[in-house]
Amino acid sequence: MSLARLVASFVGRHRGAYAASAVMLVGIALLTVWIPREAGRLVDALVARQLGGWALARELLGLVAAGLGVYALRVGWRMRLYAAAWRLGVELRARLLRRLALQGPAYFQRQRTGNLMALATNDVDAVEMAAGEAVLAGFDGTLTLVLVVATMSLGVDARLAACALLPFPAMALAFWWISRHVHAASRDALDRFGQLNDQVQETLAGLRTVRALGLGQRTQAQFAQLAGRNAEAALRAQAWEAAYEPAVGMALAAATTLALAMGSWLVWRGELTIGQLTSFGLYLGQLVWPMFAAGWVLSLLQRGQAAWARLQPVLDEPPGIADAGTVTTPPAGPLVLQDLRFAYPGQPRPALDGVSLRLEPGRTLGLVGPTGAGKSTLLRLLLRQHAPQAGRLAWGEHDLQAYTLAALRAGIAWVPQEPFLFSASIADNIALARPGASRAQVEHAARLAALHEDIERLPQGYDTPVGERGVTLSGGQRQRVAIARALLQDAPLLLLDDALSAVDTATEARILAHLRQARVGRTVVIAGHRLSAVADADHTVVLQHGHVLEEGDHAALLARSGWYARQWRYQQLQASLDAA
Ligand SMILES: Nc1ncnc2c1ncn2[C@@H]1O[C@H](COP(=O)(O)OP(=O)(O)OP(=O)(O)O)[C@@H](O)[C@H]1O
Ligand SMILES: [Mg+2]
């Protein structure tokens, strides 16, 4: 969709506000041509000495009243229109967020957060201006231009009008040329603002790392450089926009000179009164606004178009997470993986290569292996964050793809390897997937995750704000919030991705014991490095480089004397050293 189509459809939907504004603008345009006419009449009456005293005062008051009317109407249309244009901003931002929410992790690897934020703020603003001010100022300017030129030619003198307006086509040409440069410069400025935003976002998010590594100076220098480049581009756009004004000034000066030359000749010949020449001069003055409006509208449209060119691809990006499934019943039955193969976009080596396994409902699967083996990737495929390139991935009687995302998500609780806390109370963070949960339910989940005592010690207990704007929790506490969150969700499949890596072995043992009770009837996948977490799993798979290296239960794996057995001995030794 082009910007014009977008704006047209928006104007169509809000025709009430636009029509009201247009009616007010017609009123303004009529008053605009009435005022010079009256002024001309006054001058002629004065020259003929027919007017004076109260009569003159009354006429002048009429002109002042007309001026005030123009002012009131101008305020009126702006209020009506801005309210409507704001709604376009709201609509666009909502569309943007909806579309972004449908994108998968691969998309966000390509797009940078800061730039996306700039799109939602700066670029949407520019489109909003194009749909609001530009449309109405364009309408206003055109209407005033047509009325003023018509009155000049028909109401005063056509020859004079034709002569005086000669410089304007040249000005229009200059406008067209300037507007092309404004477009290029605006596009540049918007891009650079996006980059600047990116750097601010990244620096703030990684502020601790920046400080710890002593990168403050370097980051500041980088920021100054980006800010400088952004200012440069913005200035270039401004410089081009500023060129409109001299073009208008030059055209007007030329027009005034021509009008005076031709006008005085006509007055000399007695074909024009002085009053008429005065009105003509005033009409020329009335053309200043349409000319400025033209320049302003052109630059608003160019900026809007540049912003739309940045926004549109994001709005039109096909959803990365396809939701074409039709099965709405929650998945149930065994999970079956058959010869699964998956490589991340742009990666030559597959992260999973020929993985097959079967997990019966109510069973617990351990997923271990060295770092980078593909454990998290396997869980991501189960969550359908990515789709496998080959092989089969089924749950119950359907392929995973057959389920609607809503059905699938309701069936899975996931504790990610890097849990995220939102800026809310710790209770709300736990109750995220079940917003209606009672405090007792939240507390029960927190107890299962061995988190209750930690929360009790926080300044406001369960109501303590955490996340970006609250108390900073330790890595292990974060993990346990995520575990409590997942347990409260109470889904048939529970995925734990390295969820116990940051807690000590005693706490791990407590959580595992609780899980053993809680997971009755639930299917659980525990991925991680620490084998103590999977020792009592029904079945454990050892992954290496995306392949299944060994599998079996704890005893069978120990008996194989392979990676698992070596790792087990090593970790036992480590634990006894720690205990000593
Ligand atoms: N988003 C991604 N894009 C490209 N490659 C990725 C991405 N995420 C992971 N990989 C690669 O895929 C492979 C498997 O990664 P994965 O995160 O599944 O390993 P893991 O077994 O969970 O490791 P860890 O124990 O360190 O958590 C690694 O080689 C990794 O570099
Ligand atoms: Mg991982």
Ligand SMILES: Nc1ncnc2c1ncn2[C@@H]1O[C@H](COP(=O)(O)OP(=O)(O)OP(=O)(O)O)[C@@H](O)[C@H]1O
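Computed from a predicted structure; not experimentally measured. Numbering follows the first chain given and starts at 1. Heads up, when I say rigid core I mean the largest set of C-alphas that superpose within 1.5 Å between the two forms. Compared with the form predicted on its own:
- Splitting the chain into two rigid parts between the two forms separates residue 293 from residue 334.
- Think of the chain as two rigid blocks: between the two forms, the small block swings through 9° with respect to the big one.
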Second form
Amino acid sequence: MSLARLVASFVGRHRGAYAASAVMLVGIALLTVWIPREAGRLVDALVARQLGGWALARELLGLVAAGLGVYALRVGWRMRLYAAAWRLGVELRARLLRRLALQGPAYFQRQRTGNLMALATNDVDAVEMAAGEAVLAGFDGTLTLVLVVATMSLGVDARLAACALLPFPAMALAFWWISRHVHAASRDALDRFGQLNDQVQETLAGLRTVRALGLGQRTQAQFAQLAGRNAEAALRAQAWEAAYEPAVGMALAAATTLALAMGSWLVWRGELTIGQLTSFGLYLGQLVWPMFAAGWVLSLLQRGQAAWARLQPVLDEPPGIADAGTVTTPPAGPLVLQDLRFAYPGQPRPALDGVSLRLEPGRTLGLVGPTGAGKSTLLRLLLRQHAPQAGRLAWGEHDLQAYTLAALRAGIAWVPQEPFLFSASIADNIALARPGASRAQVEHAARLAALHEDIERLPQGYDTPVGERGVTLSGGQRQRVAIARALLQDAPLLLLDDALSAVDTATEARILAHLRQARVGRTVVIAGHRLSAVADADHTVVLQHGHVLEEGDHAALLARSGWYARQWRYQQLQASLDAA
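Same protein, the form predicted on its own this time rather than the form predicted together with the named molecule?
Only one chain is given; partner chains and other molecules are left out.
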């Protein structure tokens, strides 16, 4: 969809506000052409000594009232217009967020967060201005131009009007040339603002690393360089936009000179009155707004087109996660994986290749194996962050793709290795999926995650703010907040993706003991490197290079003396040494 079609569609849906604004602009235009005509009539009456006293006062009050009417109508149309254009910004930002929410991890590996933030701010603002100010200002300027030129030609003198309008074709050509440069400069300025946003976002997110590695001066130098480039690009765009004003000024100066010369000659010949020449001069002055409006509208449209050229590919990007399912009830029943295969783009071998297993409801599955074995990939497939390229992945009576994303995710509680905490209190972060949970329920979930004692020691307890991304908490505390959040969610399937990696072995033992109670009747999948986390599982699968290497319960795997048994002995020895 082009920017013109987007704006036309929006204007059509909000035609009431635009129609009201247009009516007010028509009133402004009519008053605008009436005032010079009335002023010219008054001048001729005064020259002929036909008007004075209260009659003159009434005429002057009429002109003042017309001026106040123009002012009131201009305020009115701008209020209606801004209210309508604001809705377009809201719609575009909501549409952008919905589209981004449907993209998978691969998409965000190609995009930069700062640039996406710039799209949602500066770029949407530019499109909003094109749909609001540019549309109505263009209508206002065009209507005023047509009425003023028509009145100059028919109501004053056509010869004088033709002479005064001679410079304007050259001005139109200059506008066309300037607008091409404005578009390119605006696109460059928006791109550089996105790069600057990237730098700010990455620096703030990695501030601890920057400080720890002593990169402060280098980071400041990089920021200063990007800020300078952004300022230069914005200045170039403004410089080209500023070129509209001299073009208007030169055209009006030339028009005024020609009009005065021609008008003086016509007055001398008696073919034009002084009042008519006065009216013509006022009309010529009223052409200032349409001329400036033309430059302003072109500038807004070029900026809007440049912004839309950046926004449209994101809005039109096909969803990375297709939500084409029709089953709206949360899944129930066994999890079935049959000959599952998945490969990441550009990787030499598949992350999962021929994986098959069945997990009955209420049972616990352990997923272990060396780094890169495919454990996290399997969980991502269950979450539908990716779709399998071969094989079958079903939950209950339906394949996973048959469920709507809302239904599927309502049935899953997920704890990643690096959980995300929001800038809110600990209680709010735990109750994120259940905002209506009572404080007692929140505390119970925190006790199950072995977090309650830590929270009690904080200054404000459960009401303590955690800071952005949970920066005030340790890695282990963040993981336990996420575990408490998942347990409070009380979903039928609990996925733990190395969710105990940042806690010590004693705390891990407490959490696992609590989980044994909490997971009764709940299907649980635990992926991790510590075998102690899966020793209690009903069934454990050892993955290596995407294949199932071993499987069975803890005792059976130890008896095989394979990878699991060797890793178990190594980790037990390491735990003994750590304890000593």
